[in-house]
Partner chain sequence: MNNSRVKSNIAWTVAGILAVFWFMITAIPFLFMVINSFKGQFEMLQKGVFDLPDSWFPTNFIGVLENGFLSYFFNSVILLAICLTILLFITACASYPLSRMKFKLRGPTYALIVACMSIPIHVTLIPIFKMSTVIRTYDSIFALIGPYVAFAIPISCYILTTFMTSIPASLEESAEINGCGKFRTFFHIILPLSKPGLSTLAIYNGVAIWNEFAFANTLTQSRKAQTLPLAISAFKGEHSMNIPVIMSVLVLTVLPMIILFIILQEKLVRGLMAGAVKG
Amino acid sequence: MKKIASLVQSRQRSVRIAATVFLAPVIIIMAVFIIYPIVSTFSISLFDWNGISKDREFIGLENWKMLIHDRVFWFAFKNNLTLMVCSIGIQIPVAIALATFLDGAGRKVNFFKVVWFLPLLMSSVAIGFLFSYALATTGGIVTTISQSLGGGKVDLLGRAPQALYAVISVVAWQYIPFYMVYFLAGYGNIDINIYEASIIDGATRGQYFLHIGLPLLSPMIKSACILSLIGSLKYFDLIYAMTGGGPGTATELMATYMYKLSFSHFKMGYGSTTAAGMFILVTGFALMMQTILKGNGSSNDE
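Chain shown above in sequence, structure on its own - the form predicted in complex with its partner chain:
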C-alpha cells in the first residue's frame, strides 16, 4: 500500500518536473515580452502622460473613470462586438464548408486549395488598395452588379452602417483561409481507419460529415471560435488601412482608438488605460467563452 502511494507520489513528481521543463521556455519568453508590457501598461494607465515627457503626473484612477464614461471607447467596443459576432458567424461555417470540400475531393482539387489560401497571404496595403477600387461607388463591383439589376450606385465605404459591414466582409475574406487550413488539418488528424470503416459501412458523404466528421472536429471548432473572438476584439489592420475609423468615427475599433490616442494625440497615459481596459474585456470575453464551450482541448480528460 505504502509502496503504491509513494509510487504515485513519485509519478506525480516526475510529471511535475517534466511539465516544468517542457513549459519553462514558453513561460519565460511570454513573461519578458508579453507579461511585462501588460504590467507596464497598467502602471502607465495611472498617469497623465503625453508619452514623451520626462514628467508624468500620477492621477490615480482618473483615467479609468474617464474610460468608463468615454462614449467613443464604448462605441468602438460595440463595433468590435459586431465584428466578433459576424466573424464567428461567417468565417467558421464557410471555412468548415471549404475544408470539407477539399477533404472530400482529395488531391485533384489541390489547385483550388492553393488559390483559396491566397487572401491570407495578401498584405493589408494591397487589400486596402484593391478593395477601395473594387468597392468604389462609381465603377466598383457592387455598384456594377446593382446597376445591372436596375438599382442605383452603392456607397459601401463612405456611409456609416455599411462601411463597417463592408470591412467585416473583407476581414472575413482574409481570414477564412486560415480557418480552412486549420480544419483541413483537423480532418487530417482523424484516423484514416475511422474514415474507411464508415465508408465501408455505406455511409454517404453527408452522413459521414454529420455523424463522424463534425463531432471529431468539434474541439477544433470550439477553439476556432475562441481564436476568432480574440482576433476580432483586438482587430486593427484593415480598419486602419481601409477606413481610418471613418466616416467620422463610425468604424472606430478599440485598437484604432487606442493607437490614435497613444501615437498621434499625445495621450499615452489615457491610451494605455484604453489598452488595459481592452485587455480586460478581451480576456474576460475569451475566458467566458471558454467556460461556455467547456470542452476545450485541455479538458477532455478531466
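Having seen the form predicted in complex with its partner chain, can you show the form predicted on its own?
Chain only, nothing else included.
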C-alpha cells in the first residue's frame, strides 16, 4: 500500500511540475501585458502628469471626480452605446442572413464567400481613409451620385448626427463578414441528419431555419452579441482615421477621447482615468450582458 501511495504521490508531483512548466509562460505573458497595464493605468489615474516629465503630482481621486462630471466623456459613452446597439442590430441579423444563404446554396456560391469576406481583410485605418474620401462632401461617391441625379452635395461626415450613423455603417460593413463566418461555422456543426429529417417531414427551408437552425445557433448568437458589445465599447482605429471624433464631438468615442487627452493634450493622468473608467464600463456591460443571456438561456431550458 505504501508503495502504491508513493507512486500516486510521485505521479501527482510530476503532473504539477509539468502543469507549472507549461502554464508559466502564459501566466508571465498575462501578468506583463494584461495585469500590469491595468494596475498601472489605475495607479497613474491618481496623479497629475503630462506623460513625459519625471515629476508627477499625486492628487488622489481628483481626476475621478472630474471624470464623473465630464460631459464630453459621457457624451462619448452615449455614442459608444449607440454604436453598440446599432452594431448588434445590424451586424448580427445581416450576418445570419448571409450565413444562411451560403449554407443553403452550397459550393456554387463560394465566390460570394470570398467577396463578402474581403472587408475584414482590409486594415481599419485604410478603410477609414477610403471612406473619408468616398463620403466627402466634394468629390465623394454619394455626392457624385446625388449630383448626377439632379441633387446637390451630400454632407455625411460634416454634420451631426449624420456623421455618427455614417461611421456606424462603415463599421458594420467591415465586421459583418466576421460574424458571417462565425455563423457559417455554426451551421457546419449542425448534424446534416437533422436537416434531412426535417425535409422528410415536409419542412420548408424557412421552417427549418426558424424552428431548427435558429434555435441551434442561439448559443453562438449570444456569444456574437457579447463580442459585438465589447468591440463597440472599445472601438477606436477606424473612427479616429475617418473623422477624428468630429465634427466637434459628434463621433467622439471613449477611446478617441482618451487618446486625445493622453497624447494630444498631454494629460496622461486624466487620460489614464478615462481609460480606467472605460475599462470599468466595458467590463460591467459585458458581465451584465452575459448574465442576461445566461438567464434567458436557463429559462428557455426550463
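Note that the coordinates shown come from a computational prediction; the quantities given were computed from them, not determined experimentally. Under this definition, the rigid core comprises the largest set of C-alpha atoms superposing within 1.5 Å between the forms. Numbering follows the first chain given and starts at 1.
After superposition on the rigid core, the Cα of residue 61 moves by less than 2 Å between these two forms. Core-superposed comparison between these two forms: CA of residue 82 displaced by less than 2 Å.
Once you line up the core between these two forms, the Cα of residue 29 ends up 2 Å or more from where it was. Relative to the superposed core, residue 17 has its Cα moved 10.4 Å between these two forms.
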